[in-house]
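Just one chain follows, in the form predicted on its own, and it is written as structure tokens.
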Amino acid sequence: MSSGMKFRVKKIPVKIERLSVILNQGDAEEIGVLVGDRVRVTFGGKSCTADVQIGTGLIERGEVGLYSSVMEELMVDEGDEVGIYPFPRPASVDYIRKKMDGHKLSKDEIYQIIEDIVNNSLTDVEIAAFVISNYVKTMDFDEIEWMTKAMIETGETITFERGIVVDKHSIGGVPGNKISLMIVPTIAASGLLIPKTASRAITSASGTADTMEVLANVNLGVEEIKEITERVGGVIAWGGATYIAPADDKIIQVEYPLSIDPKPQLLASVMAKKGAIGAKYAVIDIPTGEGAKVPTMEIARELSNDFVELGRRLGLNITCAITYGGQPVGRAVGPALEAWEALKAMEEGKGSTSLLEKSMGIAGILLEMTGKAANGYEAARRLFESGKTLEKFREMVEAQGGDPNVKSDDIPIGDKVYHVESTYEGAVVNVDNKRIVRIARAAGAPKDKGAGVYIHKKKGEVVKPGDKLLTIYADKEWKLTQAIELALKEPPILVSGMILEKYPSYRMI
């Protein structure tokens, strides 16, 4: 194998993730290399790994096309001369192999798994072969522990000198779980510490990071989060803007064209995040029901003994809540709907039942791991409707830069709006989380701040014709007409006495 050339560099406009190079067919013989290789590239004492790409055409001999993420990370400029050297595939790349064929792997070995991740040594298509032998091979208790271990300590961690540190997380599955926004102000008013790290949405319509940068700013540092927290109590931050447990994110996006979730990497995505916050106590909520991500209570039990097993090889306190997600949490779905939703119910001390409910009680379920109250739903409660909740939710938005005064009815909402109405008289039957999701990203949510939907009637409750029972909100005229569309092919709301099909579906003459 060759020793390596020096390279022109020419900007590729093109923004990737990915560390990659493009060389030129004949440059490419010449050192050695083929397409999915991977070469060191090297430029004044700087030096990354990134796999091969060949140009017909695009590039000539003595160039090498750079990606802006390679640029970027070595500082350098179209023009500047760079060196390409052969790079050996990683070792890593035999472990996962090694899982491939159903075979435990080692401590070391996972952890120079998850180090490749996050150094960019491991293409794409070897990340996916990881998560897939996960999904197919699965893992034990000792691999798992292992893999959240590898995950906390490759990035970065956080440590507060003073107070009692707590956490939640949903799993996800369910649209309108707007509830961080509400716990997060009660907990951190009852004197507690909770730096609550968020995604953005991937397949949902609003992620609770989403959500809260509607009000305030979310792309939060390290030290932000921390002096945030130690000084206010509470924080509601994209965990992407960090890089804490970068190797997750990086699987993740593999994940998501592959529509998988390995149990495996579900249990160390969560709990590497919890550590990595200094976390010493953790509610974890597993929606479950028709349409969630967890179908059955058995499921659901499973899962919870696996979170708390973990918990425990890691040192952490953790209580999972099962919780109905059959439906929507509360009637807004969408990030600038899901806010004003929440900063109501907190600005009346009332809201939605099943919003209210939920959030006081994942609240509670701390309250009471921490011995901060007996009866950890009423002192909640207590938090939330003597205003103690709102007034810490504004030091909140003002401490991440947002409006402190700013009130629900002054969050602007998309002004494209289309009413979906009831032909039938009955009641609802069943609100189908999938379908709703589906018209609210229709209509431009996440993406578009404003768009999303409002549930009207929800299931058991009595519909006459001409009820709303959806209204859609949206910015674009395009964008609703496709999400009016949507929602009159596949009806998210079924009423009693509504025809499902017509079979045969054409018209007898």
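In this text, all values refer to a predicted model and were calculated from it rather than measured experimentally. Numbering follows the first chain given and starts at 1. Compared with the form predicted together with a further copy of the same chain:
For the motion between these two forms, the hinge, where fit shifts from one rigid part to the other, lands on Ala91 out of Ala91, Leu192, Gly65, Ile132.
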Contents of the next structure:
Protein chains: 2
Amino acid sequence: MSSGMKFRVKKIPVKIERLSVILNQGDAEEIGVLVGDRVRVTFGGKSCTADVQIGTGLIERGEVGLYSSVMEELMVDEGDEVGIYPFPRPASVDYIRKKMDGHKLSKDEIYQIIEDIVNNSLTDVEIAAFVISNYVKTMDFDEIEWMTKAMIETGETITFERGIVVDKHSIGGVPGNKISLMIVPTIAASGLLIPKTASRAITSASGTADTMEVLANVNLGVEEIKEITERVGGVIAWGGATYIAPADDKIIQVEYPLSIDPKPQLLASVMAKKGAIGAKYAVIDIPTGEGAKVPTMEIARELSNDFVELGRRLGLNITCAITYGGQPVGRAVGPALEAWEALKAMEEGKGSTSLLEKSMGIAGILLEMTGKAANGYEAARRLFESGKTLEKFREMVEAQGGDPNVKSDDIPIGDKVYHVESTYEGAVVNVDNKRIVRIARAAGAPKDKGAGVYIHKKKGEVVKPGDKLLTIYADKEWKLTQAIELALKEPPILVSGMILEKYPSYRMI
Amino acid sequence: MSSGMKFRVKKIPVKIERLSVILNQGDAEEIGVLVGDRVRVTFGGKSCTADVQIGTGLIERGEVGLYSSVMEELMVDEGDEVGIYPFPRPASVDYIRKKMDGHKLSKDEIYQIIEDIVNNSLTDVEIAAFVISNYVKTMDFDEIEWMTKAMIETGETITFERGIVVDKHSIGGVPGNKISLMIVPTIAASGLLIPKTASRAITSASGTADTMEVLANVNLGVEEIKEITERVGGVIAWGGATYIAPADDKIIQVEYPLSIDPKPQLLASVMAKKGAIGAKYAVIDIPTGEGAKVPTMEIARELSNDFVELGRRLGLNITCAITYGGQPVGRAVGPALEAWEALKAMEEGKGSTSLLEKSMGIAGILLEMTGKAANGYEAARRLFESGKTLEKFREMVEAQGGDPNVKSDDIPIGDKVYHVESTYEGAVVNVDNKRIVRIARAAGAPKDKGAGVYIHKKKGEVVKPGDKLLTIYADKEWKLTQAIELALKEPPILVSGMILEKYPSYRMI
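Okay, that one was the form predicted on its own. Can I see the form predicted together with a further copy of the same chain too?
Complete assembly follows, chain above in first position.
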């Protein structure tokens, strides 16, 4: 609409992902743009869209400050002259407002929003507006289906040449959930293909990618994921190293500071990843219980229905497994500790009940869905106890550049150790998921691989004074100290008869 | 909660308002913080809270990049060592989530949110979440009252030693609304005090502060506003130069990119400014009609009730004036043109009907509310026609550092001129507010003071071929060109019989 002006490039040595330019206040007024408005930046035959910031006392009239991102995009050097032209707000901002007003979006509108998120045309505030609107006004199934498809189509996808592709996904919220390390090799050992892309921890103590990384490289591109899966049957890779459903990563970035995860986004996020790798069957693990993401069975059932319906629309056969999420799965929490617990179980063909039952239960569902077994749980358990799961896991580790001969007891665990002991006699009445995670993180997880928590006593187990309740492991002394402080201030394991909290002038016995 | 580490300061030569620090990815993981998390930065006895950014390829391990804002806050130099400690998210983020979930906020919660906005503790995304939640979930009168009071109390206020303090406010949306330049001196001439703080244009062609600035200095602090008002009776100052209701400026900054103005925010924004200057009586001008901010009488009446009720709760006597906003007020749009039109009217004691009736009508309401006159309109008109308004205006201009002897015809108007003429015979059926504003802005308004539009024919006026419809003024040739292009592409004045739009294969006659 309006004409622009020429500006001399000044380099801003900060690398940020968004494309932004910094103008002098006077120049911004001159071309009629405000902070947050968009401009088209042109140089030679190249151009890109960027948003406007104002530099006070930094940028002179006639200068434009360009971040490394924009300079690389345009292949421009300091001192070069670029053109800057006001550029209208993308139409997707209007569509976001439409959702904010409670209206249903069309397929084209949703595709445009997702495309603009992926190509950096929307600011954080605009993406936040989209996520908040979806949280408050929600979406119907048509919209969720379109959003999922748009997320798949704006990223990389994998097409396998052979085999039946299956997947599993845990929606999270329960600590110690290292089940993928046992499910993926069991399923691969059955002859199915399971190219599992996993996430790293954001607020948890260890994501599946963090745990697998203790034993193997998880930074794999889609070509490697495809090759390893076709050769070995399974892989556990970090999704963030691929360009699968890239819109999801950006949406998660704005969800995190607001602590919201709107249902449309949750559904689309999970299913886009399954759809992008061409899965035909998938199990969704929905940990349910106090302190988990889903607190009640009622909500879990509703969410299950939503996953199944969205799967139907996408041609993806979904079974949801509502699992107990009221305390950690297994006993180990933290990357190395979890890798150790999973590998130990595979070596011995046995392990913590909650871990083994859950892993084999979910593997079994996949075996039944694909017709591999009439009694899936039994079939999975046979693979596991016969050593086939361990053998396949070693193949995966080797294919992912790890040591296939690694033993569980070789895994380095933090050497700064503290045992929290019970001073009471009684039974464990609660193991608090959130407190366990906070202690493991204070100890250094997920960054310090050896850091974490081992839980000696879980719900219902009998405790005598002097019994160990949990052991904290850390790689660094100062992190151990802060984890201990936290564990004493906010006891994560409650024994009947304990004083739950102390107030200066108030006691609850 | 967790311990922190020491970091060497690296200066980032960018001046941004928010307090942010840039960490190396590894260090951020080490202390367990993510992008958008908060940290406490300490140096000597000083400390501040900042949010975390990650610098890729810029910040080494052990370094922290600090923007000028943080360095000034802590009085720290490049190379100094600062401590960085993870800092919990402020509780106000939880309150924002509570509003997002549709719950009513308590007084303390609202005060905390507003305080955190003012002291830069909330990020843009979090402020946006607050504004969007208020848009979607709205607020009841208790909440709006608390928000208004919190906005007043977190900023500067003025207490006058003498006199009755009144004010007026137009909620905006109609171009050419230079009425304050005529209302304020009329009211001051009656003996009332009217310390008018006005805004600059954000999306309009000229804010009242931009228009007044053509004739006088509007960058006045609260002390000057108080002094001039007590001495002269009235002032027109730019609110942005004061620290009155500072939360409002930050809220407007996130509303703008989303093009939303939630009613709770609109009400609180207007009333906080009236409350902060101690006004006891105020008129709220609500321009209503096609292309204005308020499209229908029904919405205008509802909004009026809200203003009156909020006033009652704040001890502020409010009258709302629902005015016609379906076309520009008067004929001139743009800073110098509007100053010229207002001054010309005061010099001649007459002027464009829409301008004169509206100004004197609103001044008259204030005279009646305060008991200064039984027929306020007549009283205001007498002050105006007798030259008392002009005399008082000159006193105001002088008190604000302008030339009290300035004549309207001395005001420099852009010397690049283009007349848009009618090619039709008929009557004007529409003058499009938004198009008029776009043309004036393309011509350079509000930055180029002389730029703007003069409207020769308004609704209902008869037009012959060759008659001037509007004249575009610009200070710069290239801006005139872009304004002309726009005026021809999107005609702002529609004459009956005109072809409204042309499509390749479709005509509407």
